[in-house]
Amino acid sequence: MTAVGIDAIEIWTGKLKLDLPETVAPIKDKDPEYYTKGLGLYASSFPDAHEDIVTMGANAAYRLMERKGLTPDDIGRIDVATESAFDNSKPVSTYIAGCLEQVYGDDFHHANKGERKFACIAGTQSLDDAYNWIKAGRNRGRSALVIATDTALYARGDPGEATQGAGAVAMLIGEDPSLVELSTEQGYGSADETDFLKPNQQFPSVDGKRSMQVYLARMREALEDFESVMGDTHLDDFEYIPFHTPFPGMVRRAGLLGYRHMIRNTDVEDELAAEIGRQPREAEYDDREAYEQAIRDYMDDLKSTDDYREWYADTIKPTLGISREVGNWYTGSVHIARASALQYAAENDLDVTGRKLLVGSYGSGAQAEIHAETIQEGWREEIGHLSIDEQIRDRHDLTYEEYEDVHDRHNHDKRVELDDFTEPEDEFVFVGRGEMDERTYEYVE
């Protein structure tokens, strides 16, 4: 059976940087470690005045197509995942296709285009759509472009403001992929929740504590569903576990939950029993509240063990390198986690060909998906093409006052003129609005 998966990837980060411990902490009267150790974040990326979700997505896609030597005829569908859309009818994919047509002597008129919305999980759902399209034999030998692009802004003063970010991930989905093969098997955890939502508004309404609970509950359900078709998961099955990463501190909770789940009824649990006891079993307790408190106490002990710390350092921590520097990218979040892990493997000269990733995607509202990916022979060369480290290094470092101007610039309810902080070069830029208030774009050499 022909393998289908991610053949190539490109990442474009917003060109502005907000330093959290150095610039934000003094203004907010926060200890810098609130950001660096608590949230696990050092900086956020923001779009320059000439950037938005279209330019970031188009720039990532154009880099990918140029590097792979592709033309519009090679692309059969363009799917954009975003929760930062500015139009309730016209999809972002049409804007991005229009940008790309400016630099190619051909068009995407015969490519299917769409826009996916389910909070942050929409990027993975778009991967699923492309996978199914190819597996169904409807691609006619063509590949799919999946673009996750978001500007994750919160209202100023909102607790979520510290986790903001902006960027895009473009992925080429095709047969016999160079990077990873996607598993056919998936697991889902889904429920009607109101942990995070945007009812006809740009900035989210968030119940932070509830959102964390829902995230963990849906992840657990998705893992259990995945195991119902794949069998029990074990610690040594997966080289890395990229999670949806609103902020790295949230992934610490998810990683601990996954570790506890995977060691249950195993030799690892038996070996740890002498140190912290065995995991509580619900049947041992008279009521649910007592059982849940016992689980919390066990997990507090578990996260302090050398076994867990070593596993976390090897399996989870490598997925967080990019996120620490750019913040939350909503639909792109889990996809930069994957890239970060493989970048870590390449930088440390690790041979991970044939090894598996367990990918945990999540979207508020709420749904989690778990699937596996097998790392392919061409992974090292493909990851070696990424320039995300250089992009992160070259960002313009904002003052807090400049940040407030940038925030206003990208507030859909405001029309704020702002000079560029960086000079556009070889990229698509936002240049204004047309007669119907549509956004217009140009390629700047």
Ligand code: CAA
The other form holds:
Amino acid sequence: MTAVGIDAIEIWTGKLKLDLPETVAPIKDKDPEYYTKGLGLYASSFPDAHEDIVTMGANAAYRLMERKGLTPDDIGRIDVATESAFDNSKPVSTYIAGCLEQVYGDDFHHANKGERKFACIAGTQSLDDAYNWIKAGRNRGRSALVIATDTALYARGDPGEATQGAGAVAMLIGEDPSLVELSTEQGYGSADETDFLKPNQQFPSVDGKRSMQVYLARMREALEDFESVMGDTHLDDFEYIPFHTPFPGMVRRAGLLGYRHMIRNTDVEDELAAEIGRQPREAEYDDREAYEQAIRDYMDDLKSTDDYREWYADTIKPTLGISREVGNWYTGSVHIARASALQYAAENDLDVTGRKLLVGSYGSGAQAEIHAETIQEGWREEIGHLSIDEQIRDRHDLTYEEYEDVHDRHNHDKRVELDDFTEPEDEFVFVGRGEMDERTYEYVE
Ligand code: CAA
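Can you swap the form predicted on its own for the form predicted together with ligand CAA?
The complete assembly is shown below, putting the previous chain first.
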């Protein structure tokens, strides 16, 4: 069976930075550690005045195609995942293809284009669509371009404002991939939930605390479903576990839940029993409330054990390196978590070829998906091409007043003009609206 998976990846961050502990904390009268220790975030990325979901996606895709020496004929489908779309009919993928056609002599007229919506999980669903298309033998030797692009803005004053971010991840999906092979097996946890939604509005309505509970409940359900086809998961099975990362503090919770699940009925649980007791079993309790309290107490003890801390440092923390500097990228977030982990492996000269990732994707509304990935031989070279560290470093550092102007600029209802903070170079930029109110773009040398 031919391996199918991610052959290459490119990441484009919004070119502006909002420093959370330095710039936001004093204005909001918050302890800087609320951001850095509590949420686990240092900064958010924002799009400059000439950027939006189309430019960020097109720029990531163009870099990827150039690096791989591809032309439009090599691409059989372009799927864009976003929850920041500005058009209820014309998909973002057509705008991005239009941008790319400006710089290539050829067009993408024979590529299938679409737009996927299911909150943040849509990026992974687009990967799955591309995987299925190739496995079904419909690709005619061509690859799929999957682009996850979002401007994750919240209303000013909303608790979610601390977790904003903007950027795009472009991924090339093909046969015999260089980066990771996707597992055929998947597990789902999916239910009708109203934790986070945007009923025809740009900024989300969020029940923040509930959204965290729903994330964990659906993720657990997905893991159980995955195990029903793959058998039990164990700590040593996975080199890294990239999760959807709205903010690193959320992943801290997901990691702890996953660890408790994986050690149940194993030697690790037995060894830890001397220190913190065994995991509570529901049958041992008279009512659900007492059982849930016992679980919370056990989790509190578990997270202080050396075994857990070591596992977290090795398996989860490496996935958070980019996220803590850029914030939530919604559909792209789990994909920057994967890239972070592989960057960490490359920087530490680790040999992870053949090792597995367990990838936990999530979208509010709500659905989680768990699948496994096998790291391929070409991973080190592929990951070595990423320029995300330089991009993060080179962002324009906003004052709080500038941040408010940028937020207004990207508010669809306001249509505010704003000068650029950075000089565009070798990139697609937004240049204004056309006769039918369509957004228009140009490539700037
Ligand atoms: N020093 C250190 N830590 C501090 C601190 C301080 N001074 N002050 C607070 N903290 C800690 C808290 O103890 C808490 O830690 P734990 O996670 O260990 O409990 C953490 O900081 C966060 O504090 P709060 O829970 O008080 O934070 P909040 O209520 O102000 O906001 C939030 C958190 C509700 C998630 C809010 O950011 C929000 O609404 N975000 C948008 C929704 C979201 O991201 N939900 C996540 C799941 S849904 C999803 O994943 C989809 C998606 O992408 C949106």
